[in-house]
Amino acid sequence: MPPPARNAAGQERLVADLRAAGCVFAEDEAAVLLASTDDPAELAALLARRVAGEPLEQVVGWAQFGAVRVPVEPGVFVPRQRSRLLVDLALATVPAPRTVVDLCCGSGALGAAVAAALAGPLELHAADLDAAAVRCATRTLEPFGGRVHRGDLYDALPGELRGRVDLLLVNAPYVPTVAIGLMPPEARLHEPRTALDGGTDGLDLHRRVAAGAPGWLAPGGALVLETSEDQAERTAAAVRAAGLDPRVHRCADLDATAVVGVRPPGPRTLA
């Protein structure tokens, strides 16, 4: 092992050039980076794919989201660190449940952050359109039982689950097709555009998760939907006009945004 002082050198080296290529968080990245490897011709590798302005996530092979960490593969949707928010509302809204689903489930960070904060028996399954996604998520859930289905949002889901689902985590993509350019390069460059573009006004797919939900939750079941505060109100607009009872949630320090709607409790009424 290299003396303590050579390490030092080598960190600020690293250090400098993540910042020179507008890494924010510079010391925190070759941390990162130095744990990844002990061989210097891979280091300088990775290095070289992050000052490239590949996401450090899929640089390393994966992310940390709340307890779990998660595998994520070149071109996979990146998880955000707020939507943990996603996490945090999901329990507080069904504390016990019996029956989730991750749905555009990216990597799976989001059924597997729940899964770990559960002590009970779970039925865990999650679904995205992307093949890549698909083979991380079932890497991330296999440790909790968990079964990964690949297909259009419910499309993907087993017909058993109908009516039985008590908690529907959903990060669908929601910016607005012509604010893709707008995005940072790391994540226009190197994330699926199905996993970004939510279409015009970016809801399209809102509007189609909440649509479905009803049909899917169980009496009492909530459906917990990432958003932006810009766009918050006509998701929930979205929400209820399927039945929904819908609340906006804010969260300043994780900088997030979410819509929770809880289908009323007793039989399901058609509109």
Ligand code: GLN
Given for the second form:
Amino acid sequence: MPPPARNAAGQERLVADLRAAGCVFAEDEAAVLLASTDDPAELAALLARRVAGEPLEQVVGWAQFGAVRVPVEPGVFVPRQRSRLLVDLALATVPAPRTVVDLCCGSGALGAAVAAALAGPLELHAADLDAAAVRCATRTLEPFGGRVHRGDLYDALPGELRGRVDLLLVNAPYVPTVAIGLMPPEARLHEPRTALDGGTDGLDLHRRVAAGAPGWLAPGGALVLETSEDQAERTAAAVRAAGLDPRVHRCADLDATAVVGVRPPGPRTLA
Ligand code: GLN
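Okay, that's the form predicted alone, but what's the structure of the form predicted in complex with the ligand?
Up next: the whole complex, starting with the chain shown before.
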């Protein structure tokens, strides 16, 4: 198709093409595409990728997450607006953290949003299994002095963080394997399976994250874990079984659910 013109008629065509491709927020998406390039040929190429089903954020290479703009390469999990609940809960639970870890960090949006909200100095770490995610998160966290590690959950973290983490932010995969096929094509076809698939009941990673958390959290530190409304009680049970005190939070506006598990203040006692 010829490159869309940057006049009113061209903009209408762009919106119409996006709408025809099934984009619900076609006007908003058109504005993002238009703001991404001045070159008509590049605009046409971006539109073609979006119309073919790639997530808008991967097409333009960034996503807005609260106050931060994060890079999102093709094949990297797109930060969901619902995950802003984790940022609010983290800061409400531990208002002045010194050490923050974003585990299963993807593009690094959670760590960056917490760091951006804090005035004081912060030791910030993030980790992910996926190389492209680690590349994006490295760019995201660079302005905050954050370090990004590649590896499987806690195995990726430097050992000197044990017992010192004030906030452990985790958006681990929690979609039950059978439900992956029901996800929108943007997720199913363009995000890594490892960022979505949480195993048979979706909670494989939650159980592992919860079991490891007490060893890494500082006294009074908090695990903040995204889950779904249906799975929340089972996520909370895994957090309780690990010895943390869990609370389920739900935000209807964001359609978001999270479990916060606090490590009791004071020295750990042997049971
Ligand atoms: N239900 C989530 C979503 O697509 C899945 C994200 C995840 O597994 N962390 O928003």
